[in-house]
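The form predicted alone is given below as one chain in structure tokens.
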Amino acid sequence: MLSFHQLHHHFVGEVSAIDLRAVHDRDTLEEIRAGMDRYAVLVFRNQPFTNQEQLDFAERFDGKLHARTSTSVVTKNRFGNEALSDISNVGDDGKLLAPDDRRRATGLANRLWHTDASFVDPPGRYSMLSARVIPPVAADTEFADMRAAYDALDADTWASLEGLTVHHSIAYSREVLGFEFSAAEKELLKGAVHPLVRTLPGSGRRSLYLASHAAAIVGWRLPEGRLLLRDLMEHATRPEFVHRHAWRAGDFVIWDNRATMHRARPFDDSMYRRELRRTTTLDIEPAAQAA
């Protein structure tokens, strides 16, 4: 039996010692999924994954992996598998990326509040980030509980949001920062439409579904729609809804993209090396395809 230590008054649980590489039984996988329904973010310490072991666990845990990343449009994956996202500041040669490298430029958008793979359909469900190399300075990740943010809204706001849908585009979130895509690249990044409020199947809770990729509310004039999205983002990322995770080498963090947003905090990436690997599953029912 696993135990969960809650790290924030709304969400985030640190899980008792376990080697996820050795977890194949349905009961333990279901226990972790139940923890995800409760805490939305789970922290596992001392998980020495290889790339293939991480891919294998992600598929065992939740099925089909997301591989249509924005980075795959810009450059070739150095691991040879687009389902293993390279959340790092080094190139194929292992050296720090140059300040003007396109891979670094698109990666800077990770500092915006976002939810992984909201720009595809089906969208991302669980993301799993493995810390391989951590710099000797703070290079943290913040998470925001979108369920608690929804709960804190008043009944009139709940009613006004009901039925609204949003177009999510990763090209939009990058272009906000001045990143330029070619016409061919933009053709591959058309985006997807999703509800602004979602009901989470495992818990039955309601959750805002927001991200820096959220470009427009369908059917609304662009200025009004973007103002509403901005206001909701400001509300949802108030300090009382946010947890900051300080990475240690070997950390493995799983989060529910339907219930949270996250962002990377800045550090001197021109001096310090930082390497993480991310796998993201797609929100396809049933929840336990691979188990």
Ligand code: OGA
The other form holds:
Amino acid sequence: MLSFHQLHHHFVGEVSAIDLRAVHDRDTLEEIRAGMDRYAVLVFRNQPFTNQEQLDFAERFDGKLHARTSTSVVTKNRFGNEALSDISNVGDDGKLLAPDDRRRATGLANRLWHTDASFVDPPGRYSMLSARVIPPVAADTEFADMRAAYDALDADTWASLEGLTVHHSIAYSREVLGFEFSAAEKELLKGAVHPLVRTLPGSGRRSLYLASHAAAIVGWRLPEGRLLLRDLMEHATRPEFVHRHAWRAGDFVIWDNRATMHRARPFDDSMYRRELRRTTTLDIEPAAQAA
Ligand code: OGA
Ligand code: MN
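Return one more block: the form predicted together with N-oxalylglycine (OGA), after the form predicted alone shown previously.
Okay, now the whole complex, with that chain kicking things off.
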């Protein structure tokens, strides 16, 4: 039996002591899923995963892994597996990336509010981030609760958003930062269309599905579409909806990309190593639930 300690008025649960490497039984895994439905972000402390153990846990918990990452378009994965995202500021030699390294620029884009893998179809469901090396200075991650943000809108706005769909493009969010892609890379990064409002199957709650990758509302002129998306982003990231996670080495944080946005906060990445590894599952019916 797990217990959850809520860390923010709306969401985020810290989970009681457990070694996820040893969790194989479906009951406990479903207890974690129920925690995800309620808290949208779960914080586990002291999880000494190896890369393989992390990959195994992610699949065991929630099924098929996302491997068509944006980073895979720019560089080859340091661990030989695109499903294990290298959320770090070091290169193959383990040394800090140079300021003008393209891999660094890609990583910096995590400082924009986003959801993981919203630019592919099926999109990402759960992301699981394992903290391996954490700097001695603050290098935090913020999360925003998109269910609470939806609930706080008024009825006229709810009605006006009904049925809208959004084009999510990672080329768009990167180009906003001045990042350039070749034609071949752009072809790989065409993006995907998703509903702006989703109903979450586990909780029945409604949620805004937004991200800096959100480039256009389908069928709308660009200025109007982008202005509405900007307004919603501004609303959804108001301080009352935001929780800041200060990392400790060994932390393992799982978030629901359908119910939250997140962003990395700046730190001096020319000075300190920061190494995390991420696994993200795809939002398809989990095998265990389909069975
Ligand atoms: C991610 C991400 C933010 C951070 O791993 O998907 O956006 O603070 N990370 O590293
Ligand atoms: Mn991310």
